[in-house]
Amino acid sequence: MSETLVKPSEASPLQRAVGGALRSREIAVFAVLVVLIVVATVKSNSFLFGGDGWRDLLVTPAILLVLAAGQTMVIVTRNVDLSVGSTLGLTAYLTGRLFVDQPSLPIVVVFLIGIAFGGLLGLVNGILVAGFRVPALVITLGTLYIYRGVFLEWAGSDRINPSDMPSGFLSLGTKQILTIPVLTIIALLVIAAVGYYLHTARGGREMYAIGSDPDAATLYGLAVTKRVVWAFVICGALAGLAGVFYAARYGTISSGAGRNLELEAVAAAVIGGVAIFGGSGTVWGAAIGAFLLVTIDRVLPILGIPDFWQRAVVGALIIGAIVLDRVLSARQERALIEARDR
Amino acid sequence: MSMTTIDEAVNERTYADYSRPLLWRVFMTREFAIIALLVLVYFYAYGNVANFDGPLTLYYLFLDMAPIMLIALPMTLVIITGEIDLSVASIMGLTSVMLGIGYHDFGLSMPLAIVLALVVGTVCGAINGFLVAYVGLPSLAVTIGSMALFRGIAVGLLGTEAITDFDEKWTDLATQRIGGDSSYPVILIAFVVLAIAFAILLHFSTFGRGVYEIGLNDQTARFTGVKVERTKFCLFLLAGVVSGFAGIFYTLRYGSARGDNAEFYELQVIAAVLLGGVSIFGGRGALHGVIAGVLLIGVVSSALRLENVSTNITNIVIGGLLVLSVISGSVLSSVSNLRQRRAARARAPVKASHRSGQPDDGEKAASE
């Protein structure tokens, strides 16, 4: 049979490109988030360019870039991890203690225990769900009680206050190359490796099949369990990465730190494109609805809203995005249908 | 493969559980474990935590889990469809809210301002129902989302003010006891009508059998003539009304609306759900397990209280519990599967040794 279903497309390989790009679901976000910043800097001059308005635009969504990546990759194979804004917190909590108790510790080794703590929590996660094969969303809803408790048993009413940490070490959350903070560089730089991961490494292409289909992926022989423990153990590392991000950024680290990040960057994932039930959705777009969901927050009181209805409008956009998701992909099977039948 | 040979395999899974003792089959389930596992905590706690055997042990103990215990029956149905409602600690805050607002600022009279909060509390389930069941979108994502627009509209009118003017008559019917001084509050009366009117709609209806069949596969669902939407928005709606009445009686019962009342509490309210062994892909799962996943955790969390222990350790101990509930049920799984292979390899032999006698053409065709 050389019959084809579908007709191959009449377009140049530049047409197909350019048109894919605008149609995608990225872009859109991506159309939302500038207009989103037009509109304010028309507002209000400084919001971009008066003191610290470009640094602070780009700075500020840093953490969450990181956390919605981990939390791209861990969707993608059709889970989810709710305790990401836990090991943030716990990870915060360990950056300030070490620097308490060994103040002589260079600051890159800092960044490497943090991450590999991240790492470890991840681990267990990865473990409990793949090698139990039990739902994440059970799993990583106990892990957030027991990390989040864990935490506060461990810090208690105490806290890390700027004056504990060293200055080269706060610096970096203020620090610019090129007018580009240094965080948001790093942050970008994880982007940009879990993308690439996920889009051409075969250990990604992977965690898609499994996504779309875990009992074709067994059946086809993918090692299933493997794949989606790391997936767990890079989303841990992330957050770790964030947490040390957390302590330089705000330089005070109390009980509240992470608290309900981890729904938002399951929402940063959600508005930009991740399908929550697996198989699709690029890192790119979590990272471009991570920046929209931090510059709504400081966006809102500029247009003269309250910013106590921040929340209301990242609800209403993500049930857009979700509704939007659904319009589109049934409008693309009428269509395929449609080819099928003529 | 013969006819029969299939028959069997169906039987012997399906029907395993018939060929047990009566008593088995009570006892050696997911809530009878739970419940196993309450009754010795419970009776642990009474006899080595000092003061729990007091008056008020039990009083705060219903009054602290009433909430959390009203929301988890239909929570209950709702998983057992295989869907979940993250949003109904956001339609308590919404709903305080508006019982506050309906009170203070539109000047209603108490029953008129609970009239009000409970319709808000129907529209947003009706919301999060239109959108699972007619729109098909996932519930999880969905109800993500309509638990940040719920609560930033609770946030976003009331800001950080609260409103405490409630009229005594009314916050003290919220903590009044049953027959004056006896250790049950009387939301008690509401649980246990509600407990009883969600039991019959689950265990002894056509209405639950659907929502047994959904949770188990929606396509054979819809083909057996469930009607898989409705039962899913019906679902839904159930969820906002009770979670909108939970709202309300955390509110008299604190005597102040404000819009981060009961934040996290869907997270307790699906951890004692699953606790309580439902299933979180749906299709399994039972009321009395749920309500004694509940009480579990209000047994253990008092207790801890009691013996001076930290809520952060208590947090861990519930996270744990819920690790460890879902762990053991895919073990156990596992393990009787394994004994199901075993049994089947042990027969093998036999099932050999009677067709040797006639040989079977198509057995041989499949074989080769």
Contents of the next structure:
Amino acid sequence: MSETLVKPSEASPLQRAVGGALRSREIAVFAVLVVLIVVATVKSNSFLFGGDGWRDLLVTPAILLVLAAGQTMVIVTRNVDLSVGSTLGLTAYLTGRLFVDQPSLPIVVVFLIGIAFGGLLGLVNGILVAGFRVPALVITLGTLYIYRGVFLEWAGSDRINPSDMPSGFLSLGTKQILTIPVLTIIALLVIAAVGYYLHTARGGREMYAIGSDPDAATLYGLAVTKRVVWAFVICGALAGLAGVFYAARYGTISSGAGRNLELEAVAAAVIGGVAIFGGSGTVWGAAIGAFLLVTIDRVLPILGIPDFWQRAVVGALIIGAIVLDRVLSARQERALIEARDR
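Go ahead and give the structure of the form predicted on its own, now that the form predicted in complex with its partner chain is out.
What comes next is one chain alone, with no partners or other molecules.
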């Protein structure tokens, strides 16, 4: 006869919901984001209410939102993908070349080609990581430089200009529906789809199980290799979509496109509560982390903070998020041990 280690909560569903929300990492990060926006608006009214203030607040994080969603899927499996910035750059340049070389190509087809190309690069990462049991940090650091090298060789000193792309495609970078930029709407739909998959689909739940304890997941018979490969494929595909976003948003594409964005994608996920050691975290948190990172970059100059301290603030946020994650994990382990020993 088994014994119940932890007694069921006597709180009402409403009390549990409120308590859970107050303890939520996502709510805490969102509160910091709101405070930043309020402080920046008080300091400079144009930050939110200027001609393009509202639009810039929403559209600027769109690219990082998509990258953070893909990065979340990889991190929950206890891996990381450092090549997404290079994948984004390659896909953005591919998008421009397609419009230059095949001007009659429909915009939807260009989107699909960009996503498929990114997914192919992600598949290479997934096979090398899961198939050969090599640490993701090493593999994706290598492919970061390989993809970037291919990009530099392909693009050289060439540059894609807005005049090379159709106006209908470029308008996606500025077009709005009910004051919400189209790119932001697409990014939020991606976040919703990834979040739904991770929290309801069997494959998504297995990714969390793999990240929590890969050896136990293998012993239990989960398809660890398949799930990890798929995580990298989806991450690469979303980096490809972000590359198409980049082309539409900025119009000008040079060999520097996407540089260092891989670090921002990892930082957004970690700050948003995705455990760097895998097994926990939400894509919603990663999305809020992406909004926070991009907003910090815009707010700190308004507050007169020098560029060095802007980077230092981001670094402190990352360290603080990881330390907080370890503290909460240790507290949870102690609570479970105490409940077991009663």
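Whichever C-alpha set is largest while still superposing within 1.5 Å between the two forms counts as the rigid core. Positions refer to the first chain, counted from 1. On a predicted model such as this, the values are computed, not experimentally measured, just so you know.
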**Message:** Is residue 308 displaced by at least 2 Å at its C-alpha between these two forms when the rigid core is overlaid?
**Reply:** yes
